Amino acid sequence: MHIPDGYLGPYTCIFFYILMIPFWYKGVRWLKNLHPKQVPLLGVLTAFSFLVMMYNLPVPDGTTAHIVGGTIIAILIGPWAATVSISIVLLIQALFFGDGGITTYAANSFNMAVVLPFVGYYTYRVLRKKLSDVAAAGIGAYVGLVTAAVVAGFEFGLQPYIQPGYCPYTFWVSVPAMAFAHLVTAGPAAAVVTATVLWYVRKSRPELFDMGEAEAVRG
């Protein structure tokens, strides 16, 4: 899901560089009132999404897709440190292994970053009413992960009618390709992982997660 250099267009880039600038500014006020004891918990999850980033998984179109972590973060800490979490994930990465452009970040952390934990977050919120945590938790990273690459086709499809000689592929293509890449193999993924850390979390520390529960309300 990292977009590239090249592949958004500079109004593109500048318009998300300058919508991030409030979303990083409340992450970070928001951290400056997380509890102690959730600081440790921030870094391990901050180096889990780290991790599982850089693993990606094969699609049947020639493509590939890799899970981000970021709901998970959301549940257990809040969506706004989810938010500051995956940006300095992604920076780490743009910077220092080439995975996601430096044009692109704002972009990246938008997508990643706002997107995916805060629809992970809220519709984990909701399902719990009905479901267990743990299967609530496993759909809201579902639906979190296929929301955010949508979202970034949308971006891909945008380039060719707003600035010609960026990505070459309208909407009709890079919304499916996107879709697709993230449905069948990121998104089970995604929602398995995000079940078992919620679950183990639960079971071994529920002080934690009973604590989780209170910042997430908070932000």
The other form holds:
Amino acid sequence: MHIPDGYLGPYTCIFFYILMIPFWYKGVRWLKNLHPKQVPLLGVLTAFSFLVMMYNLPVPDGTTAHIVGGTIIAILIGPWAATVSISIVLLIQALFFGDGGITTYAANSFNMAVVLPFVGYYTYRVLRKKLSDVAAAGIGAYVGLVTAAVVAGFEFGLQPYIQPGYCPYTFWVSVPAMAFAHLVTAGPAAAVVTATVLWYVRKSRPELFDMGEAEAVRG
Amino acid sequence: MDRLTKTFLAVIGVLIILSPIGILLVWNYGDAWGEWDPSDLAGQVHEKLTGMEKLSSAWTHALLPDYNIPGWEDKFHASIGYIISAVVGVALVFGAYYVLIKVVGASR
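Given the form predicted alone above, what does the protein look like in the form predicted in complex with its partner chain?
Let's see the whole complex now, leading with the same chain.
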């Protein structure tokens, strides 16, 4: 889901940088709400996110996809914390590993660090009224990841209409391709990983779980 | 240190060691959708993508491009390169996170 440099034109890239400024600002300020106990936890969850993105999973059409881990952070700490930590991961990936891009960094941050954790988190919040926490978390991660992939698909696919010479495929091609990879492979993986992690935390540290709950959207 | 944080640290260690699964499982697969090399893509669509050619080289200073040591192409070397990348990446993520927390904490 990392849009590389060159696939989005300058206007699209600038648009996403401007769009991301308030999200980054609010996210970084939100870090002051972290309980001292949560500071190291968010650190290891950020590293966890970096690592799970290295696990490329096979998609039946011959491509690959990966999970992000954003919904786990959104539920355990808060969606704003996820915005900051996934943005850190995306920056390291772009600068040091050539994964994603510098011009597309803000667009990638919007998809994976804003759309994904917020959609995942609020899906979880709605579903947990009817389902168990663990099931709601798994479905939340699935919906969050697929939504982020579809949004990325729209960014690829709108580019030919905005400025040709960059991503050549329109959204008739890009959206189904992005949706398919994440519906069949990465989505189910995200659901299983998220549900497993949440099950473990719920069982071993229920009080920490509740702390994430109370603080998540404060500030 | 919190028990849960320690558990996650152990999980991070295991994920680093097992990281080559992330390339070996998809060894004969293509790139993720939309992450192709620009010249391959231009050939594919029989179109000159002038804007893409220019912007695609916006950043060429990646230390470990594609999470590998350049030239380590076979499965064994690529796996070692991937583990090295995982270690370097985790260290950089911790470093960046630590700096950010210090900066934000200081303005409290």
